[in-house]
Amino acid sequence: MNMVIRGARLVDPSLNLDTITDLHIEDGLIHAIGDLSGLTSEHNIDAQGMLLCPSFVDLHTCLRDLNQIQKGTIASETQAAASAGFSQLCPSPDTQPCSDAGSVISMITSKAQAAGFCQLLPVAALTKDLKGSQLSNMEALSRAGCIGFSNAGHDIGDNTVLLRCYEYAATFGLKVMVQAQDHALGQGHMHAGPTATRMGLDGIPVIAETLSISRHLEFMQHTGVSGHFNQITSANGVELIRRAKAQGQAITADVSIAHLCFTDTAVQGYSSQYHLQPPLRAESDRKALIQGVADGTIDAICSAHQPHESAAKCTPFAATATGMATYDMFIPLVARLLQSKQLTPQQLVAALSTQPAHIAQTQVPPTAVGQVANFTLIDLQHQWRLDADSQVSQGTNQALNLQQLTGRTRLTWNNGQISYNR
């Protein structure tokens, strides 16, 4: 295909590149970077006010499929995914049956292949069936393609356990992806502050995070194991991050948009497509966050997208299903950041590819001249409503459903193929 995009904003961190200019694409190729006024093409967007930038990389992901077909298919959620501007996804462990075998592991990344939206990088169970008891074969894991290794959101408890994973891990040079959250603590059903008082809710408390993360940074320096924290939701826990990094651990963290953006007084009225686990927290702790992405302490924002059928959500509070849908809202959500000047263009770009890239040791070719076309092109301005004629997921729990949104993806490729065109 020839097409000639025309007047974006070019962001690409890893190229220090912030500016307005046309981009030719041809058979797959960025032809040329500039001023191509004179240039003719079968296909022209005039992208006026868009942000053209590198291809996203999600680090945490639920894409269901297998025995969840009833809360979305990898074919569906991919989709949703490019339509978000992710080419790369790191798809949590916890599917049914879980992913602690190989043959599971081929049989996701097929169904993805075969749908043709995204490239997956599995993430593959710690320990056998997310049990905590038993370590999985990660070095065959890795061998079928596995980026890493996590428990999902299942705590273990057994620090002998916990020892023998992290130095199975050092060994073989593995990266251990955690989601911290102390198990007898986070039992309750939102964050513990005034709100869930209110409410009449079991509350989770912010030491239900830390505490876990401290006991993880002391098995990861001991062993050496390469860490990421997948979901920090906390004020302390980012001032833990950005200690542990300035004495010189080699660790990595993440956050997801939903933290970023929402708190915990959006649960009121027992809303329960803000029923998350981990929980969204106080507006001082979502403000640290956006601060932790903007320091460098927070290296990546992901999607944490969990797809969930209606029944799922309907239930009283407390027993409904934890998640929410993010894909349909991701780049509206990322508009509200950009448009309140919560962060810069730069600030998220490298949030969402470069630095995911990084950590899932992967790459997303800059947008030169002689690179294959890896970039989405976001329009900031379109006013759209999300509702189940325009979403793509397809999970019903859209927190923002039914509302007049800004901002939506007008393009995205993928390996020199558009994997979405809006």
Second form
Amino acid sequence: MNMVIRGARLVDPSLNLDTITDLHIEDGLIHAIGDLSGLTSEHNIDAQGMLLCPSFVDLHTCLRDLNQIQKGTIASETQAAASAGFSQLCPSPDTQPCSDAGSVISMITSKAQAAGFCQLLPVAALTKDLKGSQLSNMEALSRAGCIGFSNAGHDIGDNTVLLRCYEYAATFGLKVMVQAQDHALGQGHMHAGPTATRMGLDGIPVIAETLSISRHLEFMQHTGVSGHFNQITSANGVELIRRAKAQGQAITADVSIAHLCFTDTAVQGYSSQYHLQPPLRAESDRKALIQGVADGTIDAICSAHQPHESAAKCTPFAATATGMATYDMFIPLVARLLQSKQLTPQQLVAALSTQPAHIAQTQVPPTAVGQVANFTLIDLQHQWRLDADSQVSQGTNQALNLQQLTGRTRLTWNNGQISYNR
Amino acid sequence: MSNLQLTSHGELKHFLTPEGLDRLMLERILDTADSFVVVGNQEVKKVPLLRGRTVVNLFFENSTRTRSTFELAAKRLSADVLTLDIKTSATSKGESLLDTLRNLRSMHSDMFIVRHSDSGAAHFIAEQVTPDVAIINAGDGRHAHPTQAMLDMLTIRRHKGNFEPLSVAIVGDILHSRVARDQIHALKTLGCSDIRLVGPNTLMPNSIDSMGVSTHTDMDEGIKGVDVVIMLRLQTERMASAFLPSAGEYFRLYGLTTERLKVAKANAIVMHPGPINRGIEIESAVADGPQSMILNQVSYGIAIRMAVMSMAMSGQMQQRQALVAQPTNTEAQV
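Next up, the form predicted together with its partner chain in place of the form predicted on its own?
Below is the whole assembly, all chains and molecules, this chain first.
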């Protein structure tokens, strides 16, 4: 296919590029970049005011499927990811059945391949069935294409087991990914703060996160494992990561888009759409997370996409399933961060593309002549309404459902193919 | 939250929490309850306000006192009363709650009295399940127990009058108390400015001072010169779950004794939501003494429940009439 995109703002941190330009794609390759006003094409896109950047890599997402097709399928959720500008996804190992066996991994990846929207770089379970007692077949899983090992939301209580997980991972140079939250202190349903107190909901204190980060930093230091922290939520958590990095520890961290955009007050009125694990925290925490992304303490922004069927959110708050479907509102939230100048386009694109790619040991081809087309084009001004007709994900837990939103993906190219085109 | 409890004309249609209701509304509840206190003293204790209405007591959590006072209140209002004890397993409670409610709604019930162990359960039912049935919250998790708080306000008003000059101490397990939160909301709305919470840090909720109260770990300091001492019940399982070392130590530090009560004003009243643990949070001499309002609270409880039930039913009826006048699809919300 022959396509010319005219007047887009091209931001590619890998090339240190931020320029308004035209782009010519032919047969899935970037044929030319620059002033192409003389060029005619069968497909012309007027991209004035739009952002063109390398496609995104998601370090934490849940694609459901297998035994959870009522929540979403790999086809529906990878399509939703493509509609949010993603091309490569690291699905969390808390699948059903659990991602602790090569057979599960190959089933997931082959389904994604058949659907054709995104490539998967699976994260495998650190322990069998995430139970925290037996090591998973890490080496074999790594050969099967898993880029990291995580116990997802299941904290490993036994330090002996955890030490062996780290030692075994270190043997083969494997990456350990951590959702840092102490099990016992993490039993509540939202951030321990004034809103939780008012609503009579059990709180999860910040120390549930900081204790766990400190503990894992010790294990990483002790074993020399390259560790990654998923979904940091608190100012104190950011500070611990910042300090560890300053001391030269080889660690990385991400934050979810929800934690960058919402706070615990969103839960007021028992709004179960904002029932998340780890929980949304205070405004001061949210600001520290933004600052963490801006100064590079936090390397990446993930979707933490978790689609659910409507019944999962339709009970009293504490009993509702945690998580939100974020792919459909991902770009509007990114646009909000840009519009309010909380983050620059360069910071955002780096945290969504080049940096997570590096952590996932993959690459997003640079937006340069001769390279395969692998970018997303975002219309930051597009106004639309999120509803059952416009959403792509199967998840009904859309926090911004029925709201008028600004910002939407126009087009995503993945590896020379168009994976989303609106 | 206020919109959910009120009709478009500002009338009460559900009673979930005093939070978000204005002073006028709380005073109307108290005034209405005052008139029902009189009914309770008459030979024939029934009034026909809820005749022909079906009230369903839905207790997902055990309760004897609250359930029986609600039942009595409904009967004194001449309603038909059905009381259901529903034991739920932790895993299926969400689904059975939805299904139970939809079934009961199909039987044309007019009012649900709901007690549930999850905070926000009554709110959830009012908002999402049965918006056209009046919901009275009889206790949800740690969140709210508004009729208990309002009967406490009635007790204070009948014995102390105006709320503005009063100092009120609430002592004990604030953390697990759904009553304390509602008492704070109601006291503040009614004009009380000196509200003190007394207890050890393990039983004090995070950021509670954001609700405009002062916190005290020292009992004598906390109740010094107060007009009202509200003692909260201490659940014995708090010791097993490491909130407190022992009942003995708790009583020594936070138990209300005749001696300690002397620190409060000489005419201070003592309240307790019941059932009381004699010798753990309160000494028998105080519980049965002249300053104790504990038994008055129980009889005022019936009056308060009659008041909110009749007011919420009247609000619901007005709303239904408005809907009949201007037909819309009420089923769509279910």
